[in-house]
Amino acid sequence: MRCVRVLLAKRGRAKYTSHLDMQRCMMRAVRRARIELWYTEGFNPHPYVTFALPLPLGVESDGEPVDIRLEGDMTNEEVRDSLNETMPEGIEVVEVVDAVNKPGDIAFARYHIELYPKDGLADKISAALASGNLPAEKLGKAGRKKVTKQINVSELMGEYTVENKDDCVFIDIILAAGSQRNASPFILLEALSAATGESIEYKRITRKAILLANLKNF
């Protein structure tokens, strides 16, 4: 038995594939493809599939990361070919890698985020992002309840940029995405729009990876 990474790039309508769909859309993919997959032992067995960290509805993605263990001795290549036989349109295996670190080492995400423009909007969020004080409601847990929660989306931001090009302001941005601290891109619209007084609109938002504390990717 051993484990591979299997990174899936999600684009097009398929960004509006729940992550249960997504799920099922794996072990479908992997039946088809005749993967033979490692079980779990016990009283109701069942193959080890992990998503790593599941990307928000809406989202599209480079490659967004799916933990499988394998029976058998079908390499890399043969399981990123036989998956993308069986894979629906917009969804696809851009590569599979031996797993090394675990979904709890990831820290951070990169996005690429695409937004309508608007007059001096590109110089009004930079000069937003470069404030330090980002206000924003994010819904969390007390204990079993749920409440809101006031963040300040700045502390949970990494290295950006902001570029007004081909009639677009392209954002790209490192945001934390762990266990303990995320940010998601939704949140730092909501909050940019906040501080800035525009209603900010956004034409695509791509997760282009996955990073771990010291930023290389996962």
Contents of the next structure:
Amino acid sequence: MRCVRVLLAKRGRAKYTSHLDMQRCMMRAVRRARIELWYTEGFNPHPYVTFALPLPLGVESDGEPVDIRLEGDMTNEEVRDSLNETMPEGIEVVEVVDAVNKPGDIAFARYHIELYPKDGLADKISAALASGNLPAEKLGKAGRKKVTKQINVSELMGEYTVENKDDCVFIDIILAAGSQRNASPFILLEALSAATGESIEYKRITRKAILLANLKNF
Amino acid sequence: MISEKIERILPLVQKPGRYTGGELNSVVKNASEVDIRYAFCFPDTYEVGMSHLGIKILYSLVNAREDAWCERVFAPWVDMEEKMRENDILLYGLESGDPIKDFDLVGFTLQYEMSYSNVLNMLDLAGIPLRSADRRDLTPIVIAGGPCVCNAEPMADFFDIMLPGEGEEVTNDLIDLLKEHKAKGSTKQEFLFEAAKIKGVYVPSLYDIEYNDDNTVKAIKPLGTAPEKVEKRIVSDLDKVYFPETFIVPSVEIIHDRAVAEIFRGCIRGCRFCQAGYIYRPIREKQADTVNRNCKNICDSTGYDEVSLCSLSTSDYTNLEELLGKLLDWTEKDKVNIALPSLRADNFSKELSERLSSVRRSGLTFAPEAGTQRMRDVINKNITEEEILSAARKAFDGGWTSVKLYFMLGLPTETDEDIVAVAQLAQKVVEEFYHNPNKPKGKSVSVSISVAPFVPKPFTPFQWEAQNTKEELLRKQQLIISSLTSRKISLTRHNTEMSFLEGVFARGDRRLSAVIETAWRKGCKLDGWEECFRLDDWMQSFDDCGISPEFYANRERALDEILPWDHLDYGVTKSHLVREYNKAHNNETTPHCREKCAGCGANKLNGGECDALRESAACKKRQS
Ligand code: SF4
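Could you give the coordinates for the form predicted together with its partner chain, as opposed to the form predicted alone above?
Following is the full complex, with the preceding chain placed first.
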């Protein structure tokens, strides 16, 4: 048995495939590609196909890591090519690598956000991002109950740029990710809408990279 | 591809993946290179529609033609519809994103009556006039298929064409004809008269219906060259008929997300309440090799890890053991589960049970349908209490701890004794568990019973019966509840209001078209969904149109009354249905088709052939 990390690009209509549906999609692709999976022992054997970090619905990605445990002696390139022969539209294996870091080590993700243009929007957003205070409400769970928590998105973001070009506003930003501290690009946009008083509509959001605490690629 | 207009509303709706298309194995063609564009519409949500085998077959069948392109269309959920209307987005085909009003054929499959209002809603969302008479151009031609077409008279005003029977061959015939008439520049009327000459094509507008003063049908008169009777179309040889090599793999989870292959059509049982058991006759089986190949093709090309065998009664398939052997040869290796729905309790053999235990256990279901032997004799559900209990025993022996029992309520001649017996039978199944020395240790049993109101359907021996009123059904449901004594038994009831409306449409005539349109204008849609169903608006609509729904649902018909579906011929003769009706009222049963052919008449559709007939003859020869 060996564990490989498949990096999946997700573009176009495929962005509407949810996290759970992506898991099913991946399982089926592996089966179609006739890649030999490793199964757990025991009464109800199951394979190991795990996405390292759920991607929010509606977000595209340049490379989502999926860890798969394999049997047999397919090389990483063979795994990539056989999967790419059978992937649905918009989903493509960019690379297959050996899994080195653990999903628990994920600390940040970098997003590229494209907004429908509005007068003065870029400046307002820059000011809001620089303010250090971007309150937002986050849905969470306390035990079984659903609760809303107040958070400050500014505490959950890293480097960013805001650009106004070709009739669009582009935000490039690092946000906290992983199971402990995290902020989705949607919560950022909500906070920005509240702070700028504008209803911000996005055109496209892409997760460009998943990063470790030292900002190196996962 | 989806337009930016659609893209902009997708983030605002639930499960947007239902509205994007682009799934694996979906077919995209160049619109300018095809002659016929076909919108296959399922009048319910994506999750329901995509689970349906018929759409998968016809989709692939049409797309196998170079000159035609078939796309899928489903009913958008309430939130999506709202956004579409707000933004002037017309209902579009999932493959191209193009509005279906520009297509040549817009075909709906009518699987259940409660989807009728969705048809109107989808036509309206598409920008297509609702009524056939208001659509003057040759295209789009709006057609209907599916089991409800055996009496879709309540929808007669909306459809140009209905296709009674099996769709595989007639769809191709119709496409050929439309292509020809488009090229010729025919009028719609010219085309419809020609279409009506094709076997299995019913053009509702070519029939005049006259009514008696008591509102029953007086006469059904064909116009011009339209045939007196429209015979349903069947496929003769299931081993040769088109079956897809692959299915679309949905990107959003659907209800039955798995490979499916059909094993036979028709049913040998002759349960008198069951419309499917009559309208799909005669019996035609597929060979095990064909089914095995179908299953393997689909699993290989989709990556599905479950395959389900589809028929009305899996265990009546004569080649079941052979097929399971062939399937297990590769499914075990490929880790594919085999699902066998519609297994009957009475021939659930030990061998089968053992083979099944090597596939996934999903729990066991039995359908005794009624509580007493007398009641089961009336409905010709030829199964004894001992058979039910011994099947349960075997199941418990095999390690199962949960059993589901299906019953019907409001059957003809039913008494309170029959109803109390439903609860008692469930109780006996519970006791069977505790008396079983081999019961799984430390586990408790759960028996769930589901009671569905009986709805009399056309082309069954009960087509003349009165349906119980909502009030009677509620009383009977209460009677079961108060007869239940064990906490191990749970009860699922069905919505009696929905059953009432289903009953009205099932045996309705075309005067109901006005009611359906009125109700839709009041906002009725997605009636099969509890959260959307509003009986009050429906009742108001009946009132507005001066039509009594009870006339259709709760009235007993005379055996010689002209029924609204009498001009359709589904093979089974009326005299056979009358015979069965009389036997039912004498508590007499009819043996199943392999024991003895009951002479239903459906074999004439297949040149006198019926697979059950052949077997019962062979069987007799062997015995003598
Ligand atoms: S023809 Fe005879 S054997 Fe065939 S379905 Fe009818 S009754 Fe059954």
